[in-house]
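Take a look at this single chain in structure tokens; it is the form predicted alone.
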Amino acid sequence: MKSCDPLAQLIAAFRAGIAKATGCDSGSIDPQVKVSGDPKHGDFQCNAALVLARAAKVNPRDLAGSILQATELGDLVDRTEIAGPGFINVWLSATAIARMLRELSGPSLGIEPAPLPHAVVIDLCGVNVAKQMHVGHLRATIIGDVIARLHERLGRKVWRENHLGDWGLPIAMTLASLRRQRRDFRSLTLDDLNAAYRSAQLEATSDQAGLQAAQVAGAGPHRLAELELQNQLACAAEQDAKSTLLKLQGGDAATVADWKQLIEVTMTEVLETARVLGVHLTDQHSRGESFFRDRLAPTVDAFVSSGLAKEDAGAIVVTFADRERPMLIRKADGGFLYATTDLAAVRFRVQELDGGHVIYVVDARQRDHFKDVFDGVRMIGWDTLSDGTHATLSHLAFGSVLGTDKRPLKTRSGENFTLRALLDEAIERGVQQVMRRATDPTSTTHGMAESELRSIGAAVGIGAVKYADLACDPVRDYVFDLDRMIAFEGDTGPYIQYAHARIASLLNRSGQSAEAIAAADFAITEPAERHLSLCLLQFPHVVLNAAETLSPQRLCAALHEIAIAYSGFYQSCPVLKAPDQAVCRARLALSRLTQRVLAEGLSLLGIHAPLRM
């Protein structure tokens, strides 16, 4: 990766120069490099003697000059300059670029294998068995998908894992209703699952409080009775519930066979919309609470044997020296707890599934449950793998979905909405945009099949609505609107797809084939070719960045970045109306370079790249 990342080159070029100048361990110096706000004052700067100098009480700009002085920049570099109180303004070579660019333009693009000793385990989607899948699910479903597919490009072994919602009294009490009402399971869609999901708990609340506050008040039979029947109703759907759930733990064949067919009917509909999505997510992938459902007692015997958790009116609760809260995992009942399928779960994730970097991809409100979690794994040494060290834990928060009125999104009947439901109107505005644009005469769409110009439509629908969702700073709430999202223009998915898009019907224009193309050499002679060089170079460091941060969105601002640089190198520097074909063969190859990484940036999202728009 080094050989085309000039960023790191220079780093480690300063550290090797700073430590010559100063004496320091080369080891413990940051050279304080970064890529420059304003090319006026060069490509890169190294800030460092700033810093330096106020330790050693000596002069910053002196210190600069000793620096710059000490270090090996060789033909990296065109030029520098001393600037200000001390910065160390830094000029590419031209030459320097160019051979950055040859690099970066092999197969890898620059991305060379970054494996790391244990896996990374992420935990994404997490739905529940009939239910519906929301908005909320939408984030968890494609930031994990991303960071998984980042760390699957630099090598790394990751285990995508849905936790699904498939075990418990509200499932069983799903399973009764449906029972009650001798629904047949062969027959039945997930809109039936949600209905009875919601009736199920209907029917299994009573209004004890209600009933005593009418006999005091001597409200009349009638509405006694009524509430009498409520109760009565009540409490023999939970003793229904509860006597389903007994049979599911204890594996009777029609139970279990009944149980499946909710997972199944639930599972079909995920992993269709995981399709639409364009999520890498299959059956192999899920692995529900049923999964933990053995290993929960004994979860709860090892904390109260090493002394870590202790009975609190009957339940088992473990408790922190630096808050007050105590973590539930067992309720007086003998009832498990979220908190004790997430031990279970965390235990399994490190020391079966040697994940040394555990991700969970969960809504912000949840923080302080795994805070929880983590510190509880950490305190009973769940968290060491089999070489000694300690997994990394992680709970990538994301915030909520709004709508324009800058509220949780909802129908306009106030219902959430369903996930389907938004991306089927995200794909149909995609559509719409993608006709439109069609009739124009000159649009290279013009004259294409209605099921071509339908299937890009898609590709942009779904694309708009990823790429505004992972550009922003996960943990912050968005607002969910489709006009802004769905545009060609600005900081859009469709405007990253129609670069790639326009760059590609340039060069079928060229009539110059793949091979001439990449055996052209680069040639940087104008402020636009070097500001575009400079954008992509930065590409594999931004990969990996986004990998190790977490932060798709820093992916995100960088394919941003190099389309509006592309589109000022188009505007700047003419490549198929070049002053001679060596330029032009030149520019040609800069536009090939760009697409591909457009293409591998698009990909990393899971955003489809359309060859025409």
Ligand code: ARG
Contents of the next structure:
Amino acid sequence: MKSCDPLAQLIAAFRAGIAKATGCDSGSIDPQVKVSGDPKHGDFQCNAALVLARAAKVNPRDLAGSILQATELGDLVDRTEIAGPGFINVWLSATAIARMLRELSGPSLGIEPAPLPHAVVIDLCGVNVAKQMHVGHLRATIIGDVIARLHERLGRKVWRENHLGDWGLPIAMTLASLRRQRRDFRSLTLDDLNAAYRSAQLEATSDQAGLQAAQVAGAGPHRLAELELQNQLACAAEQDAKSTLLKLQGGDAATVADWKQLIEVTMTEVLETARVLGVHLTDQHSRGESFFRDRLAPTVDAFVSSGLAKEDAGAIVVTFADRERPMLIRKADGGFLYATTDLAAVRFRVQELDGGHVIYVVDARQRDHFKDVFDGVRMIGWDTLSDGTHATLSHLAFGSVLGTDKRPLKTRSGENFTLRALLDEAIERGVQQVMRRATDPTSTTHGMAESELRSIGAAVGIGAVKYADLACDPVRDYVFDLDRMIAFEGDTGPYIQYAHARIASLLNRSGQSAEAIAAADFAITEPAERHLSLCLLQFPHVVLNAAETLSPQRLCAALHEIAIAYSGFYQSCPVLKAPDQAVCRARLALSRLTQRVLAEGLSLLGIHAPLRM
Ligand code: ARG
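If the structure you just shared is the form predicted alone, then what does the corresponding form predicted together with the ligand look like?
And the full complex, kicking off with our chain again.
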């Protein structure tokens, strides 16, 4: 048990006490210990008596009394009370708080390794070759990165898997269209690819229906001829794409070389965006759809031979007992689908990467897809690990990014925003903000070199965008509102960055060395010190909980609460002008610990914590 986690210690103490008082087996007891919502009712509450008394048909206040009697709290607590119908309220002792703060200020900040028997696999980013990254990829990339960081921090083996969309007809269409235009593949940009992708899609939509409608409607000969030609061109483009796909699949050297070039161009930009975002994503993390190409036919065969898939009008489908919607795994023309690749990928991740938990950070609109894939995998048993246990498969579904008009975010001309354009704007806004503050002669940034101010500004802009995204429940849609995100006040990234930087500057002004501050004793006397300490002491638990429940928003909320608590402390407890040296040193120690926790928390969110802002 963590010696710096008051919640864990109270849970253990009350669990033993309840077992003693009731004779229940301690393993089956939930002692219902919670952080108290109101300091009037103590720091923590144990609410078990209410629940247990109902079942045992005894008076809850009496039961609370005997639980309290049987619970050994030692010097952890210096006051308890039984309140209302049978709540047990407890106040931690100042000595215990100081001791736990000392524990927390060790090198690992109270976060102990929590290894798992198997690896954690995180499907993140998921961009498509020849397409610009848009805001949806922002979410898949940064949420995935934070989940990975949290698990890594807990000492777990993590695989970051960028399931790049690099295979199949859409890519072949783009490839074919660029080849028809005789483009030089070595000088292409992602914008070129994106344009080719879109025109290829338009070209290839064969207009059979339009042609028939025109014939029925008796359109004039000119119009008919025009449509006829369009339709022929579309069919030709489609044919061309199909034959390009065959060449690609067959390993034709020239086609493969061009295809690799498309991937190269796409990845150069994706990795650059990841760098700007401060996300840990490299070439090493790319394992695209093409990686699974030789596993698609065997996947379909396995489903067919185990009787889980059957033929339906030439196609192969998997059906489920509880729903009408089948999962298509092979088209009538023999082509494989997105689902086929994902089935093969889950198998690989569980059986070859040893993934005990496979987490898909993907748009909520793909919920049905993952439900089908996961159910299919479980039916065929591909979720079985080498030790016979079953992997947990999770779809961490995220909502959409909306414009201030509450509609999906679009540019004024109605196009999708590219992620780069959005990030460039955020950086620009961050830079403006930081530059403006630096003109104030009392600001710590006054007189800094422009290049330094720019890099702080970039950290603020990117921090603002990332925090706003991570701070809300992933499944919810949110409004992309740079004005709100970038404010130094409110529940924003810059607010937390600023709290951190202000502490850094305070410590700097104290003239004390880091070692002296680190060696000082904690002393908790004021309510604001107590409140801040209790917020800090929750940090290790929050990190573990955010990782286990895939909830970056819980870490954000905890950091925001700490920043607010620090500001309350700073207002009511003078640090440099403290009544005496010992109090000054204790408050510096508390400030230093707060700074470290904020820096660590921001780093787990992949957000920079500048020392000056
Ligand atoms: N490329 C897909 C898209 O843009 C996302 C991939 C998600 N990962 C997966 N294993 N299916 O929609």
